[in-house]
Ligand SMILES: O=P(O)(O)OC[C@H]1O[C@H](OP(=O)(O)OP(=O)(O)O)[C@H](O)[C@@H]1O
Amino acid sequence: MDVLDLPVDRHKGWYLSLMAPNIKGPTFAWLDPSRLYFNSTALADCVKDLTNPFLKDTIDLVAGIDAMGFILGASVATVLGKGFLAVRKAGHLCVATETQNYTDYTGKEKTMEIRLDALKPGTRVLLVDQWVETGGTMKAAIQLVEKLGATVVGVAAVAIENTEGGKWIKDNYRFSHCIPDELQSQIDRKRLDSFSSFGN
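In the form predicted on its own, what is the structure of this chain alone?
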(Lines of atoms letter the chains of each structure in order from A and count residues from 1; the text may use other names and numbers.)
(Lines give C-alpha, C1' and ligand atoms only; values in the text may rest on other atoms or scores of the structure.)
(Ligands and ions follow the chains in the order given, each with its own letter.)
Protein backbone atom coordinates (compact mmCIF):
# COMPACT_ATOMS: atom_id res chain seq x y z
CA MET A 1 0.00 0.00 0.00
CA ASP A 2 1.35 3.40 -0.97
CA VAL A 3 1.89 5.55 2.09
CA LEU A 4 -0.69 8.15 0.98
CA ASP A 5 -3.36 5.73 -0.27
CA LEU A 6 -6.66 5.38 1.58
CA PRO A 7 -8.67 2.15 1.61
CA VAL A 8 -12.43 2.14 1.01
CA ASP A 9 -12.96 0.41 4.38
CA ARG A 10 -11.18 2.31 7.16
CA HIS A 11 -11.73 -0.29 9.91
CA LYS A 12 -9.78 -0.22 13.17
CA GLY A 13 -6.09 -0.72 12.46
CA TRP A 14 -6.28 -0.37 8.66
CA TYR A 15 -3.21 1.87 8.83
CA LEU A 16 -1.01 -0.83 10.39
CA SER A 17 -0.15 -2.08 6.90
CA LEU A 18 1.72 1.21 6.38
CA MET A 19 4.28 0.28 9.04
CA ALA A 20 7.67 -0.74 7.65
CA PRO A 21 9.80 -3.74 8.67
CA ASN A 22 13.24 -3.40 10.25
CA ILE A 23 16.00 -3.74 7.64
CA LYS A 24 18.91 -2.71 9.90
CA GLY A 25 19.29 -5.62 12.30
CA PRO A 26 18.75 -6.51 15.96
CA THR A 27 19.91 -3.23 17.51
CA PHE A 28 16.76 -1.60 16.11
CA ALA A 29 13.08 -2.17 16.85
CA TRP A 30 11.53 -4.89 14.69
CA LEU A 31 9.42 -2.43 12.74
CA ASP A 32 8.97 1.28 12.07
CA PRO A 33 5.48 2.39 13.14
CA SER A 34 6.19 6.03 12.32
CA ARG A 35 5.62 5.46 8.60
CA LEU A 36 1.87 5.60 9.24
CA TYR A 37 2.28 9.20 10.49
CA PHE A 38 3.11 10.31 6.92
CA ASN A 39 -0.56 9.83 6.08
CA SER A 40 -2.70 12.44 7.81
CA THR A 41 -5.83 10.28 7.72
CA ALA A 42 -3.94 7.29 9.10
CA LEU A 43 -2.58 9.39 11.96
CA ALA A 44 -6.03 10.83 12.71
CA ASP A 45 -7.64 7.36 12.69
CA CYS A 46 -4.87 5.95 14.89
CA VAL A 47 -5.36 8.74 17.44
CA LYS A 48 -9.15 8.24 17.32
CA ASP A 49 -8.70 4.53 18.07
CA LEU A 50 -6.41 5.37 21.00
CA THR A 51 -8.69 8.01 22.51
CA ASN A 52 -12.13 6.41 22.08
CA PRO A 53 -11.91 4.19 25.19
CA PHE A 54 -11.07 7.22 27.36
CA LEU A 55 -13.56 9.81 26.08
CA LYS A 56 -15.78 9.50 29.16
CA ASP A 57 -12.87 9.50 31.64
CA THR A 58 -11.67 12.46 33.64
CA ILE A 59 -8.17 13.20 32.32
CA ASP A 60 -6.17 16.21 33.43
CA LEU A 61 -2.98 15.68 31.43
CA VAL A 62 -1.60 13.47 28.66
CA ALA A 63 2.01 12.32 29.09
CA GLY A 64 4.06 11.08 26.13
CA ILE A 65 7.26 9.07 26.48
CA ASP A 66 10.53 10.17 24.84
CA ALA A 67 10.76 10.24 21.94
CA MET A 68 8.19 8.70 19.60
CA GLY A 69 5.51 8.94 22.27
CA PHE A 70 5.75 12.71 21.89
CA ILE A 71 4.10 12.52 18.44
CA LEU A 72 1.15 10.41 19.51
CA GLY A 73 0.91 11.93 22.97
CA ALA A 74 0.70 15.49 21.68
CA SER A 75 -1.86 14.39 19.08
CA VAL A 76 -3.96 12.63 21.74
CA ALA A 77 -3.73 15.68 24.03
CA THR A 78 -4.95 17.93 21.23
CA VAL A 79 -7.92 15.68 20.44
CA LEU A 80 -8.86 15.46 24.13
CA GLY A 81 -8.31 19.18 24.72
CA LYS A 82 -5.73 18.52 27.46
CA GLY A 83 -2.21 19.66 28.22
CA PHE A 84 0.84 17.58 27.33
CA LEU A 85 3.70 16.43 29.59
CA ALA A 86 6.93 15.14 28.06
CA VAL A 87 8.44 12.17 29.93
CA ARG A 88 12.11 12.68 29.04
CA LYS A 89 15.27 10.64 28.88
CA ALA A 90 17.40 11.72 31.84
CA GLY A 91 19.60 14.77 31.46
CA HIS A 92 17.43 16.77 29.07
CA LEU A 93 15.44 18.90 31.53
CA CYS A 94 16.96 22.04 33.05
CA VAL A 95 14.53 22.11 35.99
CA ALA A 96 14.04 20.02 39.15
CA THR A 97 13.00 16.48 38.23
CA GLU A 98 11.98 13.09 39.57
CA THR A 99 13.81 10.15 37.98
CA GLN A 100 13.23 6.44 37.47
CA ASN A 101 15.67 3.77 36.30
CA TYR A 102 14.47 1.12 33.88
CA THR A 103 15.56 -1.44 31.28
CA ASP A 104 14.36 -0.75 27.74
CA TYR A 105 13.38 -3.23 25.03
CA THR A 106 17.03 -3.66 23.94
CA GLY A 107 18.09 -4.63 27.48
CA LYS A 108 19.91 -1.34 28.11
CA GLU A 109 19.74 0.29 31.54
CA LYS A 110 18.39 3.83 31.26
CA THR A 111 16.82 6.59 33.32
CA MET A 112 13.81 8.77 32.55
CA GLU A 113 12.63 11.94 34.25
CA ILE A 114 9.71 14.31 34.60
CA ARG A 115 9.64 17.83 35.94
CA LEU A 116 8.48 18.16 39.54
CA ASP A 117 6.07 21.04 38.90
CA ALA A 118 3.85 19.16 36.43
CA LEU A 119 2.07 16.68 38.67
CA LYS A 120 0.43 16.83 42.06
CA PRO A 121 -1.58 14.33 44.08
CA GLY A 122 -4.86 13.63 42.35
CA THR A 123 -3.75 14.65 38.85
CA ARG A 124 -5.20 12.14 36.40
CA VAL A 125 -2.76 11.18 33.64
CA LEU A 126 -3.12 9.24 30.40
CA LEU A 127 0.25 7.76 29.39
CA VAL A 128 1.01 7.44 25.67
CA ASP A 129 3.86 5.75 23.82
CA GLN A 130 4.32 4.49 20.29
CA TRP A 131 4.81 0.81 21.18
CA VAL A 132 4.97 -1.42 24.26
CA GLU A 133 7.29 -4.37 23.70
CA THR A 134 8.83 -5.57 26.97
CA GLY A 135 6.89 -3.01 29.00
CA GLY A 136 9.96 -1.71 30.86
CA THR A 137 9.74 1.84 29.57
CA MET A 138 6.00 2.17 30.18
CA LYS A 139 6.29 0.63 33.65
CA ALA A 140 8.95 3.21 34.55
CA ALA A 141 6.69 6.03 33.32
CA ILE A 142 3.85 4.64 35.45
CA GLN A 143 6.16 4.53 38.48
CA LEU A 144 7.24 8.14 37.89
CA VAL A 145 3.66 9.40 37.70
CA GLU A 146 2.64 7.46 40.80
CA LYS A 147 5.74 8.53 42.78
CA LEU A 148 4.45 12.08 42.56
CA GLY A 149 1.01 11.07 43.80
CA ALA A 150 -0.75 11.36 40.46
CA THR A 151 -3.11 8.70 39.09
CA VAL A 152 -2.58 6.77 35.86
CA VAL A 153 -5.98 6.77 34.14
CA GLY A 154 -4.71 4.46 31.44
CA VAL A 155 -2.05 3.51 28.91
CA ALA A 156 -2.34 4.04 25.15
CA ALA A 157 0.01 2.74 22.45
CA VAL A 158 -0.22 1.65 18.83
CA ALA A 159 0.46 -1.88 20.11
CA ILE A 160 0.97 -3.63 23.41
CA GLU A 161 2.71 -6.96 22.89
CA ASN A 162 1.72 -9.95 25.00
CA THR A 163 5.09 -10.17 26.69
CA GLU A 164 5.36 -10.52 30.45
CA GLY A 165 5.57 -6.73 30.80
CA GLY A 166 2.82 -6.10 28.28
CA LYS A 167 0.50 -8.50 30.09
CA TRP A 168 1.33 -6.81 33.41
CA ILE A 169 0.19 -3.48 32.00
CA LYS A 170 -3.00 -5.00 30.56
CA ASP A 171 -3.76 -6.75 33.87
CA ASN A 172 -3.20 -3.69 36.06
CA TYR A 173 -4.26 -0.65 34.02
CA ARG A 174 -6.92 0.36 31.55
CA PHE A 175 -5.40 0.42 28.10
CA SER A 176 -6.08 1.14 24.47
CA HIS A 177 -4.22 0.08 21.36
CA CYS A 178 -4.80 -0.10 17.63
CA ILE A 179 -4.45 -3.85 17.10
CA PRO A 180 -7.51 -5.80 15.96
CA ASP A 181 -7.76 -9.19 17.69
CA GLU A 182 -6.88 -11.04 14.49
CA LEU A 183 -3.53 -9.22 14.22
CA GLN A 184 -2.36 -9.63 17.84
CA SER A 185 -0.62 -12.95 17.09
CA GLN A 186 1.35 -11.30 14.26
CA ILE A 187 2.39 -8.52 16.62
CA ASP A 188 3.47 -11.05 19.24
CA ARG A 189 5.59 -13.02 16.78
CA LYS A 190 7.10 -9.74 15.54
CA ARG A 191 6.22 -10.24 11.91
CA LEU A 192 3.25 -8.67 10.11
CA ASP A 193 1.90 -10.39 7.00
CA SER A 194 1.76 -6.94 5.39
CA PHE A 195 5.58 -6.85 5.41
CA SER A 196 5.47 -9.01 2.26
CA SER A 197 4.49 -5.88 0.32
CA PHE A 198 7.90 -4.40 1.17
CA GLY A 199 9.72 -7.29 -0.57
CA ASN A 200 11.46 -8.53 2.61
Contents of the next structure:
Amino acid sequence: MDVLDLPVDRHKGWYLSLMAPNIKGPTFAWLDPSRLYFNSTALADCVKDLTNPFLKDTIDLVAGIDAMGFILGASVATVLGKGFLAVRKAGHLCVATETQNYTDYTGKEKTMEIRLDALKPGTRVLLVDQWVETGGTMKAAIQLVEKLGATVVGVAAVAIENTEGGKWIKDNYRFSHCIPDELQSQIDRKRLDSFSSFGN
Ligand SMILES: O=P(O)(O)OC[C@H]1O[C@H](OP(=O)(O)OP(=O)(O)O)[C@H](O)[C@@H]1O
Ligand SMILES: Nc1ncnc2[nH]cnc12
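Starting from the form predicted on its own above, please write out the structure of the form predicted in complex with the ligand.
And the full complex, kicking off with our chain again.
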Protein backbone atom coordinates (compact mmCIF):
# COMPACT_ATOMS: atom_id res chain seq x y z
CA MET A 1 0.00 0.00 0.00
CA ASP A 2 1.31 3.46 -0.85
CA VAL A 3 1.70 5.54 2.30
CA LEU A 4 -1.04 7.95 1.19
CA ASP A 5 -3.56 5.26 0.14
CA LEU A 6 -6.62 4.47 2.28
CA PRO A 7 -7.98 0.94 2.73
CA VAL A 8 -11.73 0.36 2.22
CA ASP A 9 -12.02 -1.08 5.75
CA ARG A 10 -10.37 1.16 8.38
CA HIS A 11 -10.38 -1.42 11.22
CA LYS A 12 -8.59 -0.69 14.55
CA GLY A 13 -4.88 -0.17 13.93
CA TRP A 14 -5.12 -0.44 10.10
CA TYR A 15 -2.50 2.28 9.85
CA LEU A 16 0.13 0.17 11.66
CA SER A 17 0.94 -1.47 8.33
CA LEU A 18 2.32 1.92 7.23
CA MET A 19 4.96 1.65 9.98
CA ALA A 20 8.43 1.06 8.54
CA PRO A 21 10.71 -1.78 9.68
CA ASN A 22 14.06 -1.25 11.35
CA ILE A 23 16.68 -1.87 8.67
CA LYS A 24 19.61 -0.56 10.72
CA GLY A 25 20.42 -3.81 12.47
CA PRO A 26 19.74 -5.71 15.69
CA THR A 27 21.25 -3.16 18.08
CA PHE A 28 18.82 -0.49 16.89
CA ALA A 29 15.53 -1.13 18.70
CA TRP A 30 13.28 1.22 16.82
CA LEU A 31 10.42 0.50 14.49
CA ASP A 32 9.38 3.71 12.74
CA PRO A 33 5.80 4.74 13.46
CA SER A 34 6.55 8.25 12.16
CA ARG A 35 5.83 7.00 8.63
CA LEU A 36 2.15 6.60 9.50
CA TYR A 37 2.00 10.32 10.33
CA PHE A 38 2.49 11.14 6.61
CA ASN A 39 -1.06 9.97 5.97
CA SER A 40 -3.58 12.47 7.37
CA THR A 41 -6.32 9.84 7.87
CA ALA A 42 -3.87 7.44 9.51
CA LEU A 43 -2.72 10.17 11.89
CA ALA A 44 -6.31 11.19 12.69
CA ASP A 45 -7.39 7.56 13.29
CA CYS A 46 -4.33 6.92 15.46
CA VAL A 47 -5.06 10.02 17.55
CA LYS A 48 -8.73 8.93 17.88
CA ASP A 49 -7.65 5.50 19.13
CA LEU A 50 -5.43 7.15 21.74
CA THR A 51 -8.05 9.70 22.79
CA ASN A 52 -11.36 7.76 22.76
CA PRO A 53 -10.87 5.88 26.05
CA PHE A 54 -10.41 9.22 27.85
CA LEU A 55 -13.25 11.23 26.31
CA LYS A 56 -15.37 11.09 29.49
CA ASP A 57 -12.46 11.90 31.82
CA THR A 58 -11.68 15.23 33.39
CA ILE A 59 -8.32 16.23 31.94
CA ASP A 60 -6.69 19.59 32.56
CA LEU A 61 -3.54 19.20 30.47
CA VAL A 62 -1.98 16.79 27.99
CA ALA A 63 1.76 16.18 28.48
CA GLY A 64 3.85 14.83 25.59
CA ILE A 65 7.34 13.38 25.95
CA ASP A 66 10.35 14.69 23.99
CA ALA A 67 10.59 14.22 21.05
CA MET A 68 8.13 12.02 19.13
CA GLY A 69 5.57 12.31 21.95
CA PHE A 70 5.19 15.98 21.01
CA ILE A 71 3.49 15.09 17.71
CA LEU A 72 0.88 12.78 19.18
CA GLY A 73 0.56 14.70 22.45
CA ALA A 74 -0.17 18.01 20.74
CA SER A 75 -2.66 16.27 18.42
CA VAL A 76 -4.43 14.65 21.38
CA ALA A 77 -4.49 18.00 23.23
CA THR A 78 -6.10 19.68 20.22
CA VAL A 79 -8.75 16.96 19.86
CA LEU A 80 -9.55 17.21 23.59
CA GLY A 81 -9.48 21.02 23.53
CA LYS A 82 -6.79 21.10 26.23
CA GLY A 83 -3.38 22.70 26.62
CA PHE A 84 -0.09 20.91 26.03
CA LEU A 85 2.90 20.51 28.34
CA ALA A 86 6.27 19.54 26.81
CA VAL A 87 8.17 17.02 28.95
CA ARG A 88 11.74 17.81 27.83
CA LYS A 89 14.97 15.90 27.75
CA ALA A 90 17.31 17.77 30.12
CA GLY A 91 19.21 20.84 29.00
CA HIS A 92 16.67 22.62 26.81
CA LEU A 93 14.69 24.66 29.31
CA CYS A 94 16.00 28.05 30.46
CA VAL A 95 13.70 28.22 33.50
CA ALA A 96 13.37 26.52 36.88
CA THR A 97 12.50 22.84 36.47
CA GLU A 98 11.78 19.61 38.29
CA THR A 99 13.97 16.78 37.00
CA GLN A 100 13.88 13.00 36.97
CA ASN A 101 16.67 10.57 36.08
CA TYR A 102 15.83 7.40 34.17
CA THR A 103 17.18 4.67 31.93
CA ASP A 104 15.47 3.73 28.67
CA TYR A 105 15.86 0.93 26.09
CA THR A 106 19.34 2.21 25.18
CA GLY A 107 20.57 1.42 28.71
CA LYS A 108 21.89 4.98 29.04
CA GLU A 109 21.26 7.21 32.10
CA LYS A 110 19.11 10.16 31.03
CA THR A 111 17.30 13.05 32.67
CA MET A 112 13.97 14.62 31.78
CA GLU A 113 12.50 17.84 33.09
CA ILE A 114 9.42 20.03 33.17
CA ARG A 115 9.02 23.66 34.04
CA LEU A 116 7.58 24.28 37.50
CA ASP A 117 4.65 26.52 36.63
CA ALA A 118 2.49 24.12 34.60
CA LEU A 119 1.39 21.62 37.23
CA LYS A 120 -0.23 22.25 40.59
CA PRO A 121 -1.47 19.74 43.16
CA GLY A 122 -4.61 18.22 41.69
CA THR A 123 -3.91 19.06 38.01
CA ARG A 124 -5.17 16.10 35.97
CA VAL A 125 -2.70 15.08 33.29
CA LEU A 126 -2.90 12.69 30.33
CA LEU A 127 0.63 11.54 29.39
CA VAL A 128 1.35 10.81 25.72
CA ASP A 129 4.38 9.29 24.03
CA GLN A 130 5.01 7.49 20.77
CA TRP A 131 6.11 4.18 22.27
CA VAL A 132 6.68 2.32 25.54
CA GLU A 133 9.46 -0.26 25.31
CA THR A 134 11.16 -0.78 28.72
CA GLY A 135 8.79 1.76 30.24
CA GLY A 136 11.70 3.73 31.74
CA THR A 137 10.80 6.95 29.94
CA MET A 138 7.08 6.84 30.76
CA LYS A 139 7.72 5.87 34.39
CA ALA A 140 10.02 8.90 34.76
CA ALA A 141 7.33 11.18 33.30
CA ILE A 142 4.77 9.70 35.71
CA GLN A 143 7.18 10.33 38.61
CA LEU A 144 7.70 13.96 37.52
CA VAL A 145 3.97 14.65 37.33
CA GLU A 146 3.33 12.98 40.68
CA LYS A 147 6.30 14.73 42.38
CA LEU A 148 4.56 18.02 41.67
CA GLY A 149 1.35 16.73 43.25
CA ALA A 150 -0.52 16.41 39.95
CA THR A 151 -2.55 13.33 38.99
CA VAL A 152 -1.86 11.01 36.07
CA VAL A 153 -5.27 10.31 34.50
CA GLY A 154 -3.75 7.88 32.03
CA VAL A 155 -1.00 6.99 29.62
CA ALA A 156 -1.37 6.90 25.82
CA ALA A 157 1.16 5.54 23.30
CA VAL A 158 1.00 3.91 19.86
CA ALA A 159 2.38 0.76 21.47
CA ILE A 160 3.04 -0.49 24.99
CA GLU A 161 5.32 -3.49 24.78
CA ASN A 162 4.73 -6.38 27.19
CA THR A 163 8.02 -5.80 28.99
CA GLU A 164 8.22 -5.69 32.79
CA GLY A 165 7.93 -1.89 32.67
CA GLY A 166 5.18 -1.92 30.07
CA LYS A 167 3.17 -4.35 32.20
CA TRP A 168 3.78 -2.20 35.30
CA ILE A 169 2.19 0.74 33.51
CA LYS A 170 -0.77 -1.34 32.34
CA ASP A 171 -1.27 -2.74 35.88
CA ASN A 172 -1.08 0.62 37.64
CA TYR A 173 -2.53 3.25 35.28
CA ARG A 174 -5.33 3.57 32.78
CA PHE A 175 -3.93 3.43 29.29
CA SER A 176 -4.70 3.57 25.59
CA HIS A 177 -2.72 2.27 22.63
CA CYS A 178 -3.27 1.42 18.98
CA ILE A 179 -2.39 -2.27 18.93
CA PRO A 180 -5.15 -4.85 18.30
CA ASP A 181 -4.71 -7.95 20.53
CA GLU A 182 -3.68 -10.13 17.58
CA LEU A 183 -0.75 -7.80 16.75
CA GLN A 184 0.67 -7.40 20.28
CA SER A 185 3.04 -10.38 19.95
CA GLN A 186 4.42 -8.93 16.69
CA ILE A 187 5.01 -5.61 18.45
CA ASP A 188 6.79 -7.38 21.32
CA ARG A 189 9.19 -9.04 18.90
CA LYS A 190 9.59 -5.76 16.97
CA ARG A 191 8.60 -7.28 13.68
CA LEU A 192 5.18 -6.89 12.06
CA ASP A 193 4.07 -9.37 9.39
CA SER A 194 3.23 -6.28 7.28
CA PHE A 195 6.97 -5.54 7.05
CA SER A 196 7.16 -8.15 4.26
CA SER A 197 5.56 -5.56 1.96
CA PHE A 198 8.66 -3.36 2.39
CA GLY A 199 10.74 -5.96 0.53
CA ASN A 200 13.41 -6.67 3.13
O1 LIG B 1 10.15 2.62 27.13
P2 LIG B 1 11.54 3.11 26.88
O3 LIG B 1 12.54 2.01 26.79
O4 LIG B 1 11.93 4.15 27.89
O5 LIG B 1 11.56 3.79 25.43
C6 LIG B 1 10.53 4.62 24.99
C7 LIG B 1 11.04 5.95 24.52
O8 LIG B 1 11.94 5.76 23.43
C9 LIG B 1 11.57 6.60 22.35
O10 LIG B 1 12.13 7.86 22.47
P11 LIG B 1 13.62 8.20 22.04
O12 LIG B 1 14.22 8.95 23.17
O13 LIG B 1 14.35 7.01 21.53
O14 LIG B 1 13.47 9.06 20.74
P15 LIG B 1 12.77 10.43 20.36
O16 LIG B 1 13.57 11.50 21.03
O17 LIG B 1 12.92 10.42 18.89
O18 LIG B 1 11.35 10.38 20.82
C19 LIG B 1 10.05 6.68 22.48
O20 LIG B 1 9.47 7.74 21.78
C21 LIG B 1 9.90 6.80 23.99
O22 LIG B 1 10.03 8.13 24.44
N1 LIG C 1 10.95 -0.52 19.39
C2 LIG C 1 10.59 0.76 19.24
N3 LIG C 1 9.95 1.16 18.17
C4 LIG C 1 9.59 2.44 18.03
N5 LIG C 1 9.86 3.37 18.89
C6 LIG C 1 10.50 3.01 20.00
N7 LIG C 1 10.90 3.70 21.06
C8 LIG C 1 11.51 2.87 21.91
N9 LIG C 1 11.55 1.65 21.41
C10 LIG C 1 10.90 1.70 20.22
